[in-house]
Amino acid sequence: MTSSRVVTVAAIQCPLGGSREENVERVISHVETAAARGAQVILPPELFEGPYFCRHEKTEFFSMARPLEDNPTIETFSELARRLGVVIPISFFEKANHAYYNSVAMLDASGELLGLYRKSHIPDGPGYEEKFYFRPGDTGFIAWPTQHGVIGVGICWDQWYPECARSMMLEGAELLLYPTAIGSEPADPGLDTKDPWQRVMIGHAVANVVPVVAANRIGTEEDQSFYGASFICNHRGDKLAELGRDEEGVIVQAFDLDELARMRAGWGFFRDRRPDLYEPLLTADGERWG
């Protein structure tokens, strides 16, 4: 007899151009419609407290930044998480002493903080000037064992990176969350990376045999629009849930865990792994040095 874990899984996607208790009330009442229609695993969007204020380098906006300790949001949404019985990962802007990160409180479904994730990888671009608000992060990749699962939750840049996510899944992760914030690119204004941002997770849900789910923000803020197209995809990369570009809302999935492990298994994409051959992805050039 085969046993059956099945979890369900939610991405919202709004608009988060208002002020921080607007967004936070937003947020919270995608959380509960998620949460009504089943989800135990609910993902809102990357610095879901605030417009994206990482398109340009200004100092004022270190004000918006706060601790994990004594964190109002991750408060309200610890009582939220417990009194629905839901994970919620919690993207928030991090101060740590004179540090600043980007990072994600994991809640799990009593409400308990599990612990801390800092985005790894920090993007620098027009539009995207991450670098001059962010450090590295320094907590590695995490496989999160709530209530509902082993959850990896890597921060938007850190989905372009098929290391981050095979890290997670070393480390157990049985789902892969990405909150993340893109859109339009304010340099180029005919570029749209909608399909190469999906494809790239994708291509991590199949080599890696896991669920992937992406929730972004919509709306246009000063000169960016964000084109949302939050979705959740399955082992094979089958998109089963999607938004639209300029779609408000909640998706959802049901997936069985032990049915996932078992396909997983027999892939064989773990027994074949050669991490002795590996040595190359250690380093920044590719080149063997001593």
Given for the second form:
There are 2 protein chains.
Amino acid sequence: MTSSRVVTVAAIQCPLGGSREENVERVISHVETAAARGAQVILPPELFEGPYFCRHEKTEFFSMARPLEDNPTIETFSELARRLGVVIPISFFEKANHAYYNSVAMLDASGELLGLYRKSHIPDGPGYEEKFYFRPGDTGFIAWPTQHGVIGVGICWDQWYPECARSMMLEGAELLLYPTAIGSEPADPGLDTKDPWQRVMIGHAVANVVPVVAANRIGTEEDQSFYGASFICNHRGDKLAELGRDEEGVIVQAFDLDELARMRAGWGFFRDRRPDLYEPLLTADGERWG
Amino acid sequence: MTSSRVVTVAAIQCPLGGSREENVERVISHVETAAARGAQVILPPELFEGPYFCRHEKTEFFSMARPLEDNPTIETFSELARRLGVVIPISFFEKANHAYYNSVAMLDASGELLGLYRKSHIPDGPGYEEKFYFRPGDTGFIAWPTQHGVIGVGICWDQWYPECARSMMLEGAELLLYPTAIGSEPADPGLDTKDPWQRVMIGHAVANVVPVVAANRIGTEEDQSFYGASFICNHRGDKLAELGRDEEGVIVQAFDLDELARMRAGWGFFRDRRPDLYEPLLTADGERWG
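Follow the form predicted on its own with the form predicted together with another copy of the chain, if you could.
Following is the full complex, with the preceding chain placed first.
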């Protein structure tokens, strides 16, 4: 007898340039739509409570950060997750005493908070000045055992790192999710990163024999346009669902996690890994000092 | 002043079902063609001396293995590399006392043997019974400082592993090359791995901001058809050159390694890596025993 365990995932894509209340209402509406279409795991974009403030380096924006334990947005979505019976990773700007992080609160389908992941890889450059705000995360990479599969979540810049994807898989992840805020490069108008952005995550899907879900925002905020292109791909890297550069909505896709586990074993990638040779990965430049 | 260092790379794609002499002559001819088109780094396919014998598990095939130091094929190509002034990684079946490896001898443009890389990841399954022949390599991943750039070479199954690509980059590689023998799956005729095969290497290109060159064989050997699709992609994963599934020939592409180094620094991926969080990569399943 061949086991089957089907989980339906969704990504939300929308503009998020409004107030916190407007953005939360908009995301709630999309979560409800996705759930109505059968989704059990629903991914909103990164830092969806507001405009992507990291284009500026302004001290005043630190006041938007909230602790995990006193966070009305997380409370609202916890209630929604419970009501709809869906898993929702909530991306938010976290204040933890004097440290600030770009974090995800993982909400199970019961509404329970499973815990916290803090973005490990922090970008910095024109339009994406995240090192001004966020301390690099200290949680390590996490695979969450939810009611709808074991789920790994990386946050935006994390998505470019094979180490992040592989680490979540080694912890047991069955689906990889990436909330994102990416678009134009104000300092380099000719640079369109949309294709590389999709390709590197498609590479993770193939290398780990796992579906990948990416949710990005759309719309123009001041001089920056977010390019959407949210997608869901299968374990071969086939894009099964994708939204356009200006398209608001949700994409929904079902996967059989048991069938994926069989295929993952059959491919043999995890059988043939060579941890004894991977010491260079624990260095920044191939050499260890001291 | 902006520095520039242009290197032209090539991949060879051809059938290799004949005798050793026929195959070597065929590859020599393609090396000469590629060099005439300006190539300075020329990649033949994996184990090009003969048919892909690993489809069977037969003791008699061990007699084809040769030591690095007493190897007429390597001697022939060393002379060719010197004459044409080109770098050639030579894939061969290596006998080292009682151990056998799937290896690459790296020949610099002077004809000098720079050293040896032994395939680290060994596949095993119907049609690809490599674990019967090859001991998993013990050399670790290598970036070779050649006359035409610092070059990393992974061998076939290695190409599915982000750890291999990243390790070569951390050692300083500026180009990643993958000699290959891949095609149909005799036990699973409906499975076509061509797209995932390209996509995972395209993922390495993006994640490491580096061009990737893959050279595969074509043609049918007994019940197995090799699908070619050799390609060269840039640091964004754009396929700049590609051969068809049945097309014999060479593809040639120039890259400015200094410009790539600037773009690699600008992207910031190597700046933002978190080796302190990558311990799980040194495990097989997220846990350390003992």
